[in-house]
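A single chain comes next, written as structure tokens; it is the form predicted alone.
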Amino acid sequence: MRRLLGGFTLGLGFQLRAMVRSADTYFALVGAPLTTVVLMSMMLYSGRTDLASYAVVAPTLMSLWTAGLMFAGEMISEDRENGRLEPLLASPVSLPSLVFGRLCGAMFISLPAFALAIVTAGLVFGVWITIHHPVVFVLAVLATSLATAATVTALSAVFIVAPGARIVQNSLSMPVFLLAGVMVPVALFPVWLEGASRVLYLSWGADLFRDALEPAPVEAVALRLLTMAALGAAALAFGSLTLVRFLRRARAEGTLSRV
């Protein structure tokens, strides 16, 4: 446990310091205001101002997933190129927990996307969103961020073990956005498609985000949070096993430093 916690803390701190020094890490936030303008325009044009909160939640979740994909695809590959991987592996920490900690740190950069979306909706369209259930909202933010970090940890492992899989990295955004219902609730999907969507933690997070912004009481909060936690834990377990397998094979074949 101490080894796991040490790796997580090391990775989290390293990633936060690295992001502060790099302007590239803020690119994930650029799309949030622009996406908000597009979605809010659609809502207002259709006369559905009651769905304004949907146009604020969607850019937030899209920025979260985009940031996760960006870091998952490049993190360990850059470590190998820059000669950081061997010293990290020589340290008494767990690589899976280190990667998970770094990706948790990467999630911090996307959290301001919600504030940018709210400010954009208010300043440009005069529609200010109220968080009616702040406690539920904070819990939804934490659960969704952790589940995202866990899921992209698994993707990071797949990108390493199968480098050809990185070709589809840029293709994973829009299908996930649509299937997870970041804009249109999955409850409105056909039954067969809704079942598939519920496998994605992001669909649970999107619903919880939207409900936290509505005045009506939020139902089954604990169950929905536990579901996201379970899906994230399953993804993290898969990613950890894959990373360990990669290390064993790389050490056996002497290909640890090969890009």
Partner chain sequence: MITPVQAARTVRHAAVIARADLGVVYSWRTWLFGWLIRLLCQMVFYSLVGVLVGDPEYTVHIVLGAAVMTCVAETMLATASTCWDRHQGTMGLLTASPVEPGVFYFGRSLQWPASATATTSIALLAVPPFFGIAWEWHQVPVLVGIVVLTCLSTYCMTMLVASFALVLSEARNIISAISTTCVIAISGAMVPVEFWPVPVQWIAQALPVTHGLAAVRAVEAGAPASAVLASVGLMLLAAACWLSLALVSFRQVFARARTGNGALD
Given for the second form:
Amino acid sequence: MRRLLGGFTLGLGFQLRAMVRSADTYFALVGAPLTTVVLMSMMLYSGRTDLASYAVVAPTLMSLWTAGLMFAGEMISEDRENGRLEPLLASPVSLPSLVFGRLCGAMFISLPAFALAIVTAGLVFGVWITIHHPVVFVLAVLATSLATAATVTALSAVFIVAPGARIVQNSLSMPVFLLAGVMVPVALFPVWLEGASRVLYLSWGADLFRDALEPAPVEAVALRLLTMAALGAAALAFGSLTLVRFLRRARAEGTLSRV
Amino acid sequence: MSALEITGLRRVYQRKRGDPLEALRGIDLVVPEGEVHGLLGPNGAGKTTLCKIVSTVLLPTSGTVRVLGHDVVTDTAGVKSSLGIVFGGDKGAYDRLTARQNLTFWASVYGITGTRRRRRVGELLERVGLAERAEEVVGGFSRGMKQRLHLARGLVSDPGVLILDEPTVGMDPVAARDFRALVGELRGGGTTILMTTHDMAEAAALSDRVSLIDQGRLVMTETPETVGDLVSAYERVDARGVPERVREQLAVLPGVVSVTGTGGGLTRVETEAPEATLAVQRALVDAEVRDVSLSRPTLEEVYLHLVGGRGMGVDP
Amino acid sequence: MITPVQAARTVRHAAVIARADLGVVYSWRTWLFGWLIRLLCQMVFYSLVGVLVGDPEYTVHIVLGAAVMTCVAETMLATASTCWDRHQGTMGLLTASPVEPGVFYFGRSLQWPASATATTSIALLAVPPFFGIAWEWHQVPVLVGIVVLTCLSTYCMTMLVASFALVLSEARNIISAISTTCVIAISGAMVPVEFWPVPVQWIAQALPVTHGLAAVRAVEAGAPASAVLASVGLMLLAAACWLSLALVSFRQVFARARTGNGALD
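Form predicted alone done; form predicted in complex with the partner chain now:
Below, the chain from earlier opens the complete complex, with every other chain and molecule after it.
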């Protein structure tokens, strides 16, 4: 347990420090206000200011996923290329929990992203979004962030086992945004597609985010949070197992330092 | 007409913090056509800055540089078309193109077209020994092969003057030997070559004349033989466990330049004549010092000593 | 001064590098199932916003806009590939060679407008039918023709952006992301150009893709050929201006590198 917790907190702290200095962080952030401008303009043009909160939620979730995917793709391979992976494995921390910790650290990007989206909507278009259910909102942020970190941990495991998959890394963002309904709720999709979307934790997160900003009461909060937690846990379990199996094999075959 | 005419060349780098850095402090150098000129100096001496200015990549702060009569500031186009450059290291090729595609690209950049280009590229590949690998992607080449490709690239425009900046850096001994053989061939062909290196042996083997450059100044220009004599005159003796009394004795021996402690109980004695070295060794044997070794200082150390009056043990 | 023949030769040989790069970045499989799917998803993502707000007419507007924007996202990749020479170590050799920098870079990233022509054509021809836009057979070659010119024109604009990215190569991805999204916002793709304040409208008029999109919309609306041609003409004019600026800018970047400020290697 100490190994796991140690790895987690180490990774979290490391990632936060690294992100402040990394240009990539700001790259992931710069998209949020710009996407807000595009989506807000569409809401205003079509006269649907009642949907303005959608135009703030979507950029936030997009930043979250983009950052997660970006760091997940680069983290292990960078360590590997720079020869840091072997000393890391020789150390007493658990690699999966270190990776998960680092990716949880990366999730903190959602806070400035959300703030930037809100401020952009307010300053550029004069539409100020109110958070009607602050408690639900905070819970939604937490659950979505943790589930995202868990899911991208699984992806980072896939990237290291099958380096060829990194080529599609950049292509993985838009299909997820579409399928998870970060902008257009999956409830508007055809039934068969909605069913597929519900497997993605992000579709639950997007709905809960939007509901937390709306004045109407939020239904079934606990159940929805639990669903997200379960989907996240499944991803984390898959990711950890894949990583551990990969490391065991690499140690046996001596392929660790090979890129 | 001289191939290379450098007069009063200065180059100052403005730095964001700290004082401006003067990389070249008034260089005067004339290289006649057909000469292979070695430019020797330690890292940071200004060799690469000089190469960059000659190859029009960098502007001089003051002074003039002419390449086959073309001024690097006012007649950049003329310089570019009469100059080939080869930087050391294995970077600088398009890894995803084949050797032939790389050379074809550079040939067309230098305005060589059609059958002339095809023939030229073929000849060069043959000459640097890459003809059989010509259709392979450069990314898979060994370091030595890449460097041979660089040399071919530098020659693609059949330049009158060729700049080689640390061309054999990082090469294994066999590759470096082959490379030198190629340069030797070029020398026979009448190409003027300016080659920087910090390898004395390399400079001596290839150059007609050698210039020593240090801290942005040209210290001397001599034939390799003269420089070689200077180096062989200097020797140093390292010994462990030398009593203080013996150290004092050594310091006053004729021909001893300096006696320094380099830490860890090591004493370094520098001499400027073979007889002095013998005398030092004898004194050490007499004092029953067993752990003695003889070594030759690097060229860099010798001329730093020569020009600066600095002890050889002092890190430049 | 460089002659058109020399320029064409430089472009042709630089394009060899472009083709090799494309072959490394994508196999046909990753292009088809990775890249194309991603771009189509992006298009559907925006198009569905029309469904969300519940306005079929507006949906048609977005679908066409989003389809044409595909070419912006892709040609903007030239900002990245322009910087690749800095990692290859060829920068110093290029600056020392007699090559005309802007012309070289124009050829060096041609893989993106070429690929963009394919992706944008597919986006424009294949997706709109799902949103109630039925193309007629005779419109197809016209649309593809407009797409080819729009991709090339947008590429001319990208070249100027790329010349900045070459200097600030650390920020090249941010630069291209900002540029892409700004173009998507103001070029009339998602909301009509008139939605924005007048100064922004002027900027929009300077973007080649604004006119390319207008031409596509004119085809869709069944407007007379003269209207389509007028838009295409404006686009080519804008493209020529951007390309000229890019050529000057690349020269400046190389000249500046020579002074020792803003070294490129």
